[in-house]
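What follows is one chain in structure tokens, specifically the form predicted alone.
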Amino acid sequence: MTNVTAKNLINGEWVGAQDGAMGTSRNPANQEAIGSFPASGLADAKAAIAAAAAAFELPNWAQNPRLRQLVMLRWADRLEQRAEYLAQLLTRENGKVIAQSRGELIGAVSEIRYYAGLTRYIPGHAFEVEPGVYSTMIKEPAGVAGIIVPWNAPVVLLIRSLTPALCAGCTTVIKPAPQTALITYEVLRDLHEAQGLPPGVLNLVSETGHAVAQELVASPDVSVISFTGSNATGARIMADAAPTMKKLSLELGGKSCCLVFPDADPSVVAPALAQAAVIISGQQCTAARRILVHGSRYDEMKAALTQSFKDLRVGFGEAAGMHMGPLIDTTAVRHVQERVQMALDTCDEVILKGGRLGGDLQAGNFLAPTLVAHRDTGAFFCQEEIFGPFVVLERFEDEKEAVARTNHTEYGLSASVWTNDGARAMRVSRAIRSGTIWINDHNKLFAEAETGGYRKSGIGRLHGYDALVDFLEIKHIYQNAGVV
């Protein structure tokens, strides 16, 4: 695979940064350079926002749902045709195992087609409030949407924000993560080349710093910000967006608990939870972080889970049969190692100690999984989202304690309940304060079902029909037509 030279897309034209600066993208498995992208600045951001704002004022996009649907369907077809190339590039740039990259492309294509299907059905309603007096409610696109994309699942997390924005009729400016600017460029190149897309509807501005993202958040010409990332950055976005009162869609951190009840089989549950813990090398906000086990099965589950982690294959994402690749970059490795070491020093029990891997993997950002046991849910490593392959094992004695331990958190993104008792599954799921609860499974995400979090896990929902809410305004039109 040849190296990729990405560009910005502004008002329908592929261009470099105005000052000519470039950034380098590197393969996290071996640090080799795999391409370059514009290291854009404030002037580039302003140009892209101006192009999107001008395009929004024209009716040929915002008021043309049939065209929007056709463009999205054509885009999905183009992505599907290039899916294997894109999956290979995603693995090279992000490091995730190839099976996960292929799955991400399949999910992305499905999501585009889902929102293409919704595009021609965004209904309002009308009613007669008194004789001859009518109120008509119509749903209109909010305006320019700024989309700030993370690096951990850069294709599907781009598309789960971009497709409802396009479906609603918004125009867009996209700011990718510098770690995955190449795959974002390639995915959007297919959309740009889809027949019928007007200039200015889609704009892409890459950067190595923060000036572009900051301008998107602060600009009065941007009506919506859709961001996926850390709580700290989400809080700054909320503060910086406050003067313009723009709409915010924020999916932030998580600390997913997995509750394993006595009737669940550890030999079945343990391998599933080990895989759920190391998805994208533990760099997914819904990854399994805390595993809570009923006391009667605790020892059995600890043994099964330890073996399941030992059985995971860590290596180059392109290789067949791998379960886990490298972390995204050296900064991430250093931070995760520091937090894990602090946990090892203070936890009740170190069950499995991970760490850097040598041999052929020495040059890459590889970390083996760590498993610890701890009783106090107030410990920093039970509360803090450590964005890597680190899991805490906990014991509970009844449903009430399991729910209390799960809800002792600032987060509320996702959790899972493992039991063959249907009533218990529903009872416990209802009591957990999280946006998504899986029963006897984990990390099942798809276009049709809304996802998002309680508390500090974010604002708004993505996926599903309700994702359109963040990209729409409701207009009330009053008319006194009189009566005959």
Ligand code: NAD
Given for the second form:
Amino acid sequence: MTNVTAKNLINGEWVGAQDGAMGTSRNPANQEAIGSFPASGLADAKAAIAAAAAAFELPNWAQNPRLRQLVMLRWADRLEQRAEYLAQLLTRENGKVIAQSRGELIGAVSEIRYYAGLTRYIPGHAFEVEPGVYSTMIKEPAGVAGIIVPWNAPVVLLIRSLTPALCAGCTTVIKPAPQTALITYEVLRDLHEAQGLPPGVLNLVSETGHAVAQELVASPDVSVISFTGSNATGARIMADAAPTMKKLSLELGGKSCCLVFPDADPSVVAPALAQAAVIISGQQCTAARRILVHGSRYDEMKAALTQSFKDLRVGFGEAAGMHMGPLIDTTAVRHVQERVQMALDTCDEVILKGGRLGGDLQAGNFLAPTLVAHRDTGAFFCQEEIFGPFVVLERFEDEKEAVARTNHTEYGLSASVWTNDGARAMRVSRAIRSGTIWINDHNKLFAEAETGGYRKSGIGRLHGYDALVDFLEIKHIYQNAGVV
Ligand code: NAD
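Please supply the corresponding structure for the form predicted in complex with nicotinamide-adenine-dinucleotide (NAD) (the preceding block corresponds to the form predicted alone).
Expanding to the full complex; the earlier chain stays at the top.
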């Protein structure tokens, strides 16, 4: 695969940063440079916002759902045709195993088609308030949407914000994560080339720092920010957006608990949870982080989980049959290693100690999984999102304790419940304060089903019809028509 030279897209033209600066993207499996992208600054951000604001004033996108549908369907077709190339590039830039990259592309194409359909069904309502007095409520696109994307699932997380924004009729400026600027560029190239997209509707500005993202958040010409990323950045965005009172969609961190009840079979649940923990090398917001097991099956589950983690294959993402690739960069490895070491020093029991891998994998950011057992849910490693392959095993004696342990968190993104007792599954799901609960599965996300966080895990929902809410305004038009 040849190296990629990405560009910015401003008002329908591919351009470099105004000062010509470039950043480098590296393969996390071996640190090799795989391409470059514009290291943009404030002037580039302002140009992109101006283009999006001007395009929003024209009727040919914001008021034209049929065109929006056509363009999105054409884009989905183009992505589907190039899916294998894009999946390979995604693995090369992010490190995730190729099966996960292929799955991400399939999910993205499916999501674009889902929103292509919805764009022709954004109804308002009308009613007669008094004799001859009519109130019409119409849904309008909110304006320019700034979309700030993280590196961990850069295709699907881009699509799940961008497609509802476009579907609603917004115009957009996208700011990719510097670690995955190349795949973002390639995915958007297909949209740009889809016949019918008016100039200025889609703008892309990459950067190595944060000046572009901060301008999107601060600018009075941007009406919505859709951000997926860490809690620290999400909190900063919320504060920085306050003066312009923007609509905010914030999809932030999590610390998912998995509750395993006595009737669940450890030989089935343990391998499923081990894989749910190391998805994208543990760098997924919904990854399994705390596994809570009923006392009667605790020893059995501990043995099965240990074996399942040992069975996981860690290696180059392109190789067949791998479960886990490298972490995103050396900073991430250093940070995760530090937090895991502190956990190892203070936990009740070290079950499996991970660490850096040698041999062929030495040059890459590979880290084997760690499993510890602990009782006190107040421990920092039961509370903090450690964004890597690290899992805590806990024990509970009854349903009430399982729920209390699960709800002892500032997060509320996702959890899973493992039991064949349907009434228990429903009771426990209702009691957990979290945006998503899976019963007898984990990490199942798809276009039709809204996802988002309670508490510190965020604001708003993406996926599904309700994702449109963040990108729409509701207007009341009053008419005193009189009576005949
Ligand atoms: P991050 O917050 O460091 O970066 C995310 C994006 O924000 C990047 O594009 C980055 O360049 C940009 N950014 C950084 N500083 C900024 C600032 N001051 N103002 C505006 N933008 C800024 O997050 P990350 O490390 O890239 O991603 C991992 C985090 O994302 C984890 O916490 C994970 O749980 C979370 N996440 C959440 C979901 C979800 O659906 N809730 C999905 C995926 C990832």
